[in-house]
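Next up is one chain by itself, shown in structure tokens, the form predicted alone.
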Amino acid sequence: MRIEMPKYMERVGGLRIFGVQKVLELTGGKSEGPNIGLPGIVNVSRGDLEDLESKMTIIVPVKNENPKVLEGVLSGIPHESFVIIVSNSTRNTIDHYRVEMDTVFHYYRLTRRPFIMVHQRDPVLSDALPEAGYPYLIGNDGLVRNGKGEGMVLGLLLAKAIGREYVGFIDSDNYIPGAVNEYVDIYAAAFSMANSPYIMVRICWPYKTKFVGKRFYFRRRGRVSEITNKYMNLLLARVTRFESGVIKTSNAGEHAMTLKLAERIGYAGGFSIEPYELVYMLEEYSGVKKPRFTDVVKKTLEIYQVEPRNPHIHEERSEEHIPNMLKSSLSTIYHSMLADDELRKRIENELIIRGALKPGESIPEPRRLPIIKNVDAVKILKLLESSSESFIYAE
């Protein structure tokens, strides 16, 4: 693959955010090593990305997907990685989650993909995880709460147990499997580019596609993203006391990162988490209070933001979640210890407008979820393993 270098990058206390790099080439043919003598550009060859992806763990919440897009998404996936497949899908009359498993079960003779299936909601997590030390995801129902960063953290526990050096998600719903394939390639990519134990890196999307009449329309970001953005960057800036545009990647649902920094940061429930991530890495790594972990501060936080040649194309669905998606996401940044009232005022007045909230209503704070750098992960594994009737474990 090959890759434009950051041409840009915002240095806040133990944070380098590289502004966003293109992919050139989907294959950049052969190299001897990442630099191809080329200033600016960054040529990673088909074995060292076969190398990190070997050593990547990716994980792909589900929820009431199509099988044959789930499918889709399996097939993208580079074989040399692990998968780990977290459903929160329906099982009443008929058992959406059972057909899941009948899909990936079929995949896996056909190909011997090693992975591991589970569902969100399985009673067996409400006795594993809080015997393992986190407790945080558990609703007062007992079992784990429904939101989708409360099944990306379950995923994480588990790429934990496994130990893989990397982490990455992909979401369940994209119609493109030459585009899932793109985006683990670009993970391993930045990897590769990094001179830090603690890494992220985020994806970009060229654009969001959808089909309009008879023709696709090729639109350049997501309504949610672009207002993100701009408040994530007005967030920044309460640090910097210079105004940036170099997040653009605040809701991204594709990004990865390695193990070691997946431990040390902090989550949040629902949509929030994406979001959240970034505000998690400001409030605890620019320097505005000691950290927690100085060594990340000592070695540095990279967080690369990489756009693919691939559009993202997936289904068309109701608008009606975006006013709560908007709201959830933005609620991360209103209630930031970096936050000013200047800019809660800027976001409430954002989500009235939008039609996310009515004046006077007040922006509830993002469900946090603790770091899980101490977790007994490997105890939640043996106790799904021994127990439970959704857990699949194929190697």
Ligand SMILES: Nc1nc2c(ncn2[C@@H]2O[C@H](COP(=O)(O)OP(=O)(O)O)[C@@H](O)[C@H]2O)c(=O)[nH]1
Contents of the next structure:
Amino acid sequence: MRIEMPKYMERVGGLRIFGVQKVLELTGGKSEGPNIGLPGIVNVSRGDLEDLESKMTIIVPVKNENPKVLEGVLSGIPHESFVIIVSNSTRNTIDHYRVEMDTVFHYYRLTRRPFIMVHQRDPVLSDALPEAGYPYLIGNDGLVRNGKGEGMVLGLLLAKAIGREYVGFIDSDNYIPGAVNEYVDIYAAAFSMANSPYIMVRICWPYKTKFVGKRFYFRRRGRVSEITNKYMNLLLARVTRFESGVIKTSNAGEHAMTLKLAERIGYAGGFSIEPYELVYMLEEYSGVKKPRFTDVVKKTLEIYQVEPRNPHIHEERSEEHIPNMLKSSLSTIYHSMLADDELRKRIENELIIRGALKPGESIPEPRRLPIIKNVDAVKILKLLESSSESFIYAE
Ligand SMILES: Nc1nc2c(ncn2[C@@H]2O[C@H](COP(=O)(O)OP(=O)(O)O)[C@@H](O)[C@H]2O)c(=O)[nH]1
Ligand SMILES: [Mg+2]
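Having displayed the form predicted alone, please output the structure of the form predicted in complex with this ligand.
Next comes the full complex, this chain leading.
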């Protein structure tokens, strides 16, 4: 994969936030030849990408997606990567989770690729999580809470138990397997160019692709992302005192980290998780306070943002999904210790204008989920293996 080196970088305390980089060629060819050493460009060989991908776990959150689309997503994930599917699909008269299990298991018979699959609301987790030292995902009904963030953190705990060096996320509603494949290559390419054990790479969709009339229409990013990025950059400016537009991936569902970093940041429930990761890193590692893990600041935490070539075509949600998502996203910035009254007021107004908040109504806090560093993740895996009905571990 041939890819631009970042042209721009914001250095904030222990963070290096790189400006968006573009993929130049999906397959960059052999490194030898006239192109070698072009300034500002790197070519990561197929072999290097594959090496990194064999050290990667890919977590796929699922909720009532079309099983054919899910199978397409799996087909795009490189064979060597270990897949963890965390599903919150409904199990009523029609047991959607059972359909997913059949689909994935049938696919496994044909491809023999290692995977884990679990239902987010599995009752075994009600005991397993507190016993392992992480009760925070459990809700009032005694089961793991509904929510994308909760599913992703559960996936991270299992990835920690598996112990591979890198961990990434891929949404299960992506219609283009080639895009999925490119995202994982991008994760690997960014890891190969980084200089720290603490790395995050976030996919920056250049467009949201829609079908309008008889044609595709490429709209510059999603509505929620544009707005969240604006306020995330203003939050960053509260630290640096210089406004910038460097952050372009506040809502990136597709992102990856070293496991070492994944263990050292906090998360949030529902759709707050992706922007909250950034908020957490700004609060913890930008130098405004003494971080809990000083090694991260010493070695620096690198955040890459990469623009892929494939269009992003995913499931269209209902219209009310948008204001809810916006509220979950902006609440992470609104309730940040870095936000001041002026920023809070602007966020409130934005939410009111967008119909996501009534005047006078308060903005709920994101459901914060603590770091997973000291959790006995292997215990969770063992308890699931021994007594769960929804759990599959195929090696
Ligand atoms: N495990 C799990 N996955 C979820 C949940 N809610 C949504 N997802 C999945 O998360 C991904 C992103 O959700 P989506 O509604 O498409 O949000 P958007 O793409 O950010 O607008 C999809 O793959 C969903 O199937 C949940 O409660 N639990
Ligand atoms: Mg989606």
